[in-house]
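Here you get one chain, nothing else, as structure tokens; it is the form predicted on its own.
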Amino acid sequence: MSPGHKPRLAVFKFASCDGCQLSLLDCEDELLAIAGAVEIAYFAEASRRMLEGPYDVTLVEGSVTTDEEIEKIKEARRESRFLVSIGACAISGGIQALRNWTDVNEYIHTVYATPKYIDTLAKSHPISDYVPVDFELRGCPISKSQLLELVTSLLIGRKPRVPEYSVCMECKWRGTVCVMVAQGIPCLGPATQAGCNALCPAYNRGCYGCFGPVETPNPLSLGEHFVELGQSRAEVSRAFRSFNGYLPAFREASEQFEDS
């Protein structure tokens, strides 16, 4: 950021469940530094006053599933320096990309009393397939760590460092037994980014996937192992397809399983 310009810093919603911006909102002490720092410009989920861009800063929770939405991201993509996606929804179209394998018409035509006043894409899209991402904190939620660092970083002008490890890491590191060993229960972990501090292990759980796939994170390979602990070829389709089972990696596993 250039010397004397107090950047800006904007947080806009999609479709999602608010999640991702309750987690800066958890930062507590470290928001009121970062409240210092920058001139929140727009945040309508703790702040009336919305002030129109140039941003130096925007965050984006939340996946495109309208018309509007579209036109809405590619205007924020315009207004700002650096765009990064935050969270599930908005790296992998989230929970609701699980419409993306079925007709969304049909779902519509059974929940809603008057189908007529529903206006959606058929699917549920990550920013990133509209416009130019610069970069995207995983979770859900996304990490408040990885996300202090994250603005940190933007506003001293470095690379964000977050791990590119799997949650298997994190396990050792705090001691965890691995409950797939141990146990035999089925877990994600190891083709799944780390950024939770393998919280779910910890309490004699599987991993979920919650920070997607890891870069060759070889689900194929995890999901035939998933099947020798006694889950069926459905239940492992199931199992990637989560917080983030529209990513290409948990994407393709689960479509391969549900058809053999």
Second form
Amino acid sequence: MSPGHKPRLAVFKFASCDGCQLSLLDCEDELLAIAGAVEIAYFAEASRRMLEGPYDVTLVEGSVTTDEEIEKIKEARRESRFLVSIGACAISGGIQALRNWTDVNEYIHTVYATPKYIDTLAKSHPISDYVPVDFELRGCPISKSQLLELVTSLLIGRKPRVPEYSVCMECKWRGTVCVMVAQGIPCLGPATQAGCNALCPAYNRGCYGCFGPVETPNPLSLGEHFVELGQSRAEVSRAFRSFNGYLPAFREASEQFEDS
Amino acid sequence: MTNSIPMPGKHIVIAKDALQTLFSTLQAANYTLVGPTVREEAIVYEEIGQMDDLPVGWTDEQGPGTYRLEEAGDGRYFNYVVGPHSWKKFLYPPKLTLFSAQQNGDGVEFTANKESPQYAFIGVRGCELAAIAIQDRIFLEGQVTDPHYKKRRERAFILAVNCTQPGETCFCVSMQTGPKVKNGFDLSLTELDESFLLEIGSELGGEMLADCDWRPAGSYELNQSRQLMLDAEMRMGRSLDTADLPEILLDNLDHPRWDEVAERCLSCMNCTLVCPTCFCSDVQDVSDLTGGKTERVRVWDSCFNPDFSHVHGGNLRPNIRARYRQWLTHKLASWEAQFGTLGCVGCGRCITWCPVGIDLTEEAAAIRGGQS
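Condition change, the form predicted on its own to the form predicted in complex with the partner chain:
Time for the whole complex; same chain goes first.
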């Protein structure tokens, strides 16, 4: 960060549930330190004070689903030195990208009484479809500690330390017994990037893939193993097609199991 | 029955419930007991308080990629196969703060980690003793000694167990590490029907029995123990032919089998993290928002982690094939040149805890069988 002034932080929201920006407000113990270290210039969820750009760091939550949002994200990019996508929606299109496999007009006519009022893109798009993104912080929602690590690293001027390894590492660090091996519970952990401290397996559930695929996953082998554990191929397809379903590795796997 | 101090090398017999007396003596000597106990549908190693915490009456059924806890109902204490944890989690913890640094005026103040836990390991198998001996070579006998490992290792009390329950993924006989423990213990135990047969491995081991009622072992107990060991040897679920194995593997780095295993391997790191000898770590600096306080933390790492082989200019092992080959050829080949033995003790954990059940004995045999 440039010396002389407090870095200006902006938080923008697109199509999303607000959960990721809430993670920033959830940093209760550290919130005052953050507010002391940066100037929160634009954060509609937290403050009525909305200052214009330029911003040093812009956090973007949500996916792009309308023409208006395409213009809005381009404008945000022009005003931002670092632009960081936060959360599954901003990075993959989110759970709402389920519609990417369907005809959105059919949905509009089923759901809305007056479909003509609805103006939407055919697909739910990640931010990176429209503007260059400096960093992507995975998760549904993002991890509070990773967000702090990101802000800290930007303030200090070093690379953020965010894992590339799978959830299995966090299970083993915690000493959690593998739910798939010991109980036959299908778990996306081996294909999913860590970041949640292996939350679900610690509560006797398989991983849902909230942090998206690891750098070099093997979803086909994992999916075939789910079949051996008793899942139908349609169930395997649905397992990959959730919060991060439209990221290429999970998308291709979900399509492969759907068609076979 | 007497309760004097038995000498090293002696074989004695105690009633099963007298094990509690040994536990109490260890606790009175400030040992933290860690041993097998049932949690999360498995037999794990954790801090235990008394004999009742042991997995009495429990056993397990293992295979490639599968582990099931089962009630045996036989009242036995050590009638299980090694589980998901190994003793390395105590000697070489998964996350360890090495030191912290705090900005203090113009200077920086460093605080070292001075933790020095004193563990008594309850129920260490022959394969596991061999694994500890391998990690000793890595952490204590190289050019640099790891002070954190050293403290923990030197203070540890080891109650070993002769393994009467090998599993479907075990091959300690091939690796010559079990089922009988050989050395490196304070006490070793064989569970008989009505009693425990103990071998005294060290003076400390004998001293910890000062409050126990014991009698010298008779030929009945010694014969029973010998028979149990012979039976266990015959029940190995797996075998590994180690003859010329390093040369065979290193001569076949382009074998098509590496491509085949890469189709199945998830690169999830489970094999390396459950392995009792794998020792790779990462060192991370964790700082607060202002950078005023930083902790340097050592965590378990793995050669299956893409970041592990990421260097300037790219990744040395950019795909799963490269990573699996690195792991297997290190474990079963280049480890020998590095440390004087193979890196595998035949415990079978990497086979059981591989989510898709990849079997290193099968992979090694396939490469041996189809040498190019």
